[in-house]
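Next comes just one chain, in structure tokens: the form predicted alone.
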Amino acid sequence: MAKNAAPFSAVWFFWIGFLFCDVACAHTGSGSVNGFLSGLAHPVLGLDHIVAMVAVGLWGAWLGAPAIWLLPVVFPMVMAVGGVLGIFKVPVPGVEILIAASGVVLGASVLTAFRPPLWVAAAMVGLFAVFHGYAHGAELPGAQSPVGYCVGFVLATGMIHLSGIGMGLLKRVKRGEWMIRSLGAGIAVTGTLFLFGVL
């Protein structure tokens, strides 16, 4: 029983935190960016970002080593590149569409237990990370403390990835595969709702 406590604890930690946050779009371009706390809250308050970041950790855990650590490392590293593009206002088309599509594709990958070669999985995660990073980087120039904002944002992103990994560990329990695929379906549906402007 004890060895199964960790994934359940991670799931409860994530969903309790999620239910008590005021969900809003994290990249509307409105509001101030005020340093560490703003960076910490920014990804947590964007449901479209949350589902994609959870999916990265969830998919990595489902695929197993080395994907379980590689995908959650690739995402923030490449996201930083996208952030730089956003800071310098480099034109990048389809940002909102690709952010929504990331939830659809990554969620569907979990749902269908898609097992591509590792480099393909990393490339998929990296591609979507560019657009997530761009959306946040576009707001960074207005920060009172850009460094603090970045630190908070990276920490929050890491925690969301860890929540996804924790959920992925449900594969160790009875009917765990069904639960993981159900989470993937929920992520894909949420991404689809964003894609069509319902959310």
Second form
Amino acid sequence: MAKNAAPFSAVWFFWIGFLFCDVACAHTGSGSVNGFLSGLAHPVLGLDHIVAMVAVGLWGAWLGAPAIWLLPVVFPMVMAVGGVLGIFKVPVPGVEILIAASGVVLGASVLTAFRPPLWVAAAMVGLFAVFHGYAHGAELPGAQSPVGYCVGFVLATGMIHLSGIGMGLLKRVKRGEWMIRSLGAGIAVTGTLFLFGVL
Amino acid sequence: MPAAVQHLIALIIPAHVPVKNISEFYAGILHPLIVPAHVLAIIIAGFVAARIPAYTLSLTRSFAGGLLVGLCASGLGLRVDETTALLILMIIFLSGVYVAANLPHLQKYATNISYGLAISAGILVGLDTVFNDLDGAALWWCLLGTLVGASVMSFVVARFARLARQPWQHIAVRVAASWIAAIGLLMLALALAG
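Other form of same protein, the form predicted together with the partner chain, not the form predicted alone:
The next block holds the full complex; its first chain is the one shown before.
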């Protein structure tokens, strides 16, 4: 296993470099690249989005299998449904409030080690995903390259979930549970600050 | 012919072309890579083929067969409207959901569903591959290149997905399929919204 690790990493490093070499070297400013990068940046630069998505990964890792993979599968698919609502400008009330609330609820779930039935966890994550998707979708038609934007923001969302899952694996180390709960507390506090308009 | 394909042809024409029409063939190979919907359709067709290990090779051949039919229809002048592009996006979404959900009660129908999705994806990608400014031998070399490029790409993806042995590797394929489904749904919505 250890023997395979280095070549595997090297191959992935090569492909990631290959994907971005055109962007880095040519700085062409072409539409699809800019659309992809702005889609990639949107979830990463929006703190309200990022804390909720990290919380999804953290909570999934905390709950263990099958939630560890079910929640990150549910989130992008339901988020796309929210995105469709945003693209068609379907009026959805309280989007920003519920995005902030998602940080509070999901962070608190990690903090309190809340273990609901799997379908309840999936439904909670799915509900919040709709509002996150709506916010992204509303910006899609105005993007320079909507297709690139779609690909970018779905990939970024997935990567943030994976980072949350990676942090959730801390539970295997000494005091890992304490660290995960602290992260949950931080997410809940951040969500609360967004909820009251402090951030 | 899309400007990107013309650019590709210009890039790969060497000073002394060793084989007539070989540059069109190369451009045809690369064509699926420059159309986002085609890339996604080919990748997800590979995932669909890998879903039933005993049928992976047969399913990739079915995709290639469907592609051959679609490309021949396109080469013979069958022109379809933008509905084809919408259908490709719908197939991407449905295939993504099918692979990601991996529903146990669909196992009984898995073979038929997989063949249906693989063949449909092949036909639609073929029909949507249009080289307006080419005709005669150049057109058919381009279409042949697309057949080879897309079939090989789908086969490689399917073989790669079949390498999954550990549970987390199977999950990684399903997570990737869910991302593709999400992208397909959003692209479909964008296309419908105009």
